[in-house]
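In C-alpha cells, one chain follows: the form predicted on its own.
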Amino acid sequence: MSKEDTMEPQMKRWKGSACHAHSWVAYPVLSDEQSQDVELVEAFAVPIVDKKVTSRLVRELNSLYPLDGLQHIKRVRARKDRDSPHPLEVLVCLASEAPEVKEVTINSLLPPEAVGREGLGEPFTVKVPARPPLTRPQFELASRHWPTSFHEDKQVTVALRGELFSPLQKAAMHTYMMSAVTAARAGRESGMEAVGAVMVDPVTDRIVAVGHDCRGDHPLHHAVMVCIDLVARSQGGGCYSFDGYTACRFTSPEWNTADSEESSQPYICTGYDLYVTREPCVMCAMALVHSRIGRVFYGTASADGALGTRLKIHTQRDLNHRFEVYRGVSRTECEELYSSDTEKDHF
C-alpha cells in the first residue's frame, strides 16, 4: 500500500476548535501602500466669505490651477465649526505650485485677470493628501486635514476589523493550523527545525499535503518547499521522497481518478491555502509564487519573512502572480514552536 493511501481522512471538526478559534485575528497582509500612512502635501487655500461666488471660483480655479494627479481631492470644503465667520474654503493650489510666492496673499496667488477674488478672504496654508487613501484607516487619517473621495474595498476594510473569516471558518483555519503544528513537531523529534506545512483545497476542505522541514537532507527542503513538492507528487509529478518522515505525506485530489483528463489539473497549488506554522522566507515566498498559490495564513513572523516582515512578496506589481496573505492564526501555539527553536539555537 502507498504512503498516499494510507493518509489519514480530513478531520471534519477538531474538538475545542471553536473556542481556541477565538484566542486570535487573522489579519491580512497589505502592500506598503495600503498599510503605511498617506503621505501628505502642503497647499494653500482661501475662506470663501460670500458662498454665491462658489462655483464661479471653482471654475476659474481649475482652470488656472487644474490640480493634476490630485483628482480625490475635494476642491471645496464646510467648516463645520458654527462660530467660523466664513462657511466655506477653497483649495488653491499646491505649495510646489507658487515656488516663486515670497509672502502668500490673495494677490500673489490669484492673479485679477484669471481669477475674481471678491468673496474671498486672505490664503492660508493646509496639509492634503498626496495620493488616493486605499484603505478606511488611510481614508479616515486623511480626512481630518482635507476632505478625499475614497473608494473602499469592503472586503479589506473588513479583513482590517479583524472580522472576515466567521467563528466556523475560524474553527476549521484553527483545525488545519494544528495539523501543521503537529508536523512542527515530528519534524523537532528528527532534529529539524519545528515549522509546518499544510496544503488544503478550499473547494472540497481537504488537506492535499502535510510537510515539515527537512533541512537535515537537503539545505532547500524548507516545510513549505516539502509541502509544494508533496502537492506535485499528488498530482504525478514531483522531484523528492519523504517516504522517511511519516509527518510528510499527500493525497491524490478527488478529481485526479483514471477517466479524468490532464487539462482539468490546476497547476500545482494554483487556487490552496497554504496553512504554515512560521512566515516563509524569500526562496519559499516565490515558490509560492510560481505555484500559483491561492492564499497563505501563516501563525507567527519570522526575522527573515518575506510575506510581511522584510518583504511583501506577493504584493509586488512586477509579479505574473499575486496572492494573500494573513497572519497570526492560532499565534500562541506557532510563537511556541518559534521560541523553542530560537531557545535551542542558544545552546
Second form
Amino acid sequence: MSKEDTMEPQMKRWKGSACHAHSWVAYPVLSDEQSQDVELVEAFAVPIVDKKVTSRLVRELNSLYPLDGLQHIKRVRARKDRDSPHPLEVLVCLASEAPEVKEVTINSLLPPEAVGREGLGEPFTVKVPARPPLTRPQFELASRHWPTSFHEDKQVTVALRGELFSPLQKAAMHTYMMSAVTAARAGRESGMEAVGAVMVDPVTDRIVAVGHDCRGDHPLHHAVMVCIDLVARSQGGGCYSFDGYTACRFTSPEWNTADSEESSQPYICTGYDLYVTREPCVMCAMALVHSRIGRVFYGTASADGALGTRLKIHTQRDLNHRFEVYRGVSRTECEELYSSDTEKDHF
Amino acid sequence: GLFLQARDALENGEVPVGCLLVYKNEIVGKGRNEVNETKNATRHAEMVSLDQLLDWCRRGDLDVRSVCERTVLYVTVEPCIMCAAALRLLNIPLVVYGCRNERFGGCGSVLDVSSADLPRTGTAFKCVPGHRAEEAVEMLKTFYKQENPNAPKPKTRKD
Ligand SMILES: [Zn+2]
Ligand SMILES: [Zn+2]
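Can you swap the form predicted on its own for the form predicted together with the partner chain?
Every chain and every other molecule in the complex is listed next, the one we just looked at coming first.
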C-alpha cells in the first residue's frame, strides 16, 4: 500500500473507482479524407439587394451554372451582420467555370438572356469548400467560408471529442491493455521486444488470447502475429507452439454446443477486439485485415506504424475489410514500455 | 515446383498460390496457402515458405540475414500487403511473381509496400511480374468456380 493510500483513504473512496485514474483518452484514427483540412475553391457570388428575386434567381442560376459536384454547397447565404447593405448573397459559379471572365462584373457573369439582373449588387470573389465535410470539425471549418450541408455521423463526432467510451468501458479497456502490458514485460524479460497483444471477444467479454513479441526466435513473430496464431489454436488450428512462454496463452471460446450452428462458431478473429501496446507495423496491420478483426486499440504510435502513423490500412480503399482503430488507450503504461531508459531502439 | 504447390493448394480447397525460395540454385523453402487447415488467415504461401527457409538456416547453422539477402522468391500471385512487408522485414531482395493481386496486392496493385519509404520495415525489394501469369490466373479462376458454382463473380477471399 502506498503512502498516499494510507494517508488519504477518504479521498480515494470519494473519487470512486470508475472515474479514478483513467486520464487517457481513446481517440479514433480516422481516414485521411476525414482528418484532412478543408480544401477551398474560388467562386463568384453576388449580393441580393431585393429579397423578392431570390427564388427566380436560384432557378435561373441552377440551369446556367448547375454547380456539379458541389451538392453540399448551399446556393444562398444570409448576411448575419445587421449593418450589411443587403440581406442575402447567392453563389453564381466556380471561378474555374468562367475562365474567360477577366473582370468580374455582372455583365460578364450573367448573360441578360439567361438571368434577370434586377435586384442584384456587384459580384465578388469568395472561397467555398471543395468537398462535403465528413466530420463535425470539418463542417465547422467549412461553414466559416460558405454554408455547407453535413450528414453527421454522430459516433464519429462523439469519438473525436474523446467521449465515445463510458468510464466503465474505459475501466474494462484499461484492464485488457494492462494484460497486454504485462505480456510485453514478460516478453522483454525473455529477451524480446516489449510488445504485448490481447485478443478479446467483446460479445462475451472474454480474453481469447494473450501474446507477446517473440522475434528473438522468429523475425516475423511480432506480438500481433503471435496473438493471431494463438487465436487459431483456440479454435483447434494454429501452427506454432509458444508453450515455452507462459505469458503467451489462449482460452478456447465457449459456444453453445447444443445448437452448434455454423454461424455461432468463431471464425478466425471475426468481430474480436485487439489491444496492443504499440501501433502495429504493415505486416501485422494487414494480418488483422485478413483475420477480419473487429476493432483495434493501441497505446502508443510507432515510427512505421500502419494504423495511423505511416499508413491507415484499416481505412485503405480497395480492401474488402475495414475496421475501427483507437489510439491512446492506457497511454502512460504503454509509453513507459518504450521510454529511453527501458529500451533504446524499439524496432 | 511452383505450380505444383499451387495445384496442391487447389486440391485441398485453399486459394491456389504456390511459392518457392531459391538460394544459390537450391530450393530452401516452398509452400502454398494453408489458411483453412490452420484457421490462421496469415498462412499464405510466402509465410509458409519463409518458415521453411528459417528452419533450413537453423539446421545448417547459417545466418538468416545473409541467406535472405541472396534469396529469390518465386510466387504465382503478387504478394499481398502483409507478405510484402514480411519480405521486407527479412530483407529478401527480389520477387518474381505471376499475376497481379487486385484485392490485396502489396507490390503496386493496392499499395506499393515493396518500394515504399518505410525505413523501420526492413529493405525495399525488386519485383519482376508476369512469370507464367496466364497459368496463375487460370488456377485462381478454377478455384473460384468450384468454390461458388452459382455466382458469376465470386466474393470469396483470395490471397
Ligand atoms: Zn508487426
Ligand atoms: Zn500474403
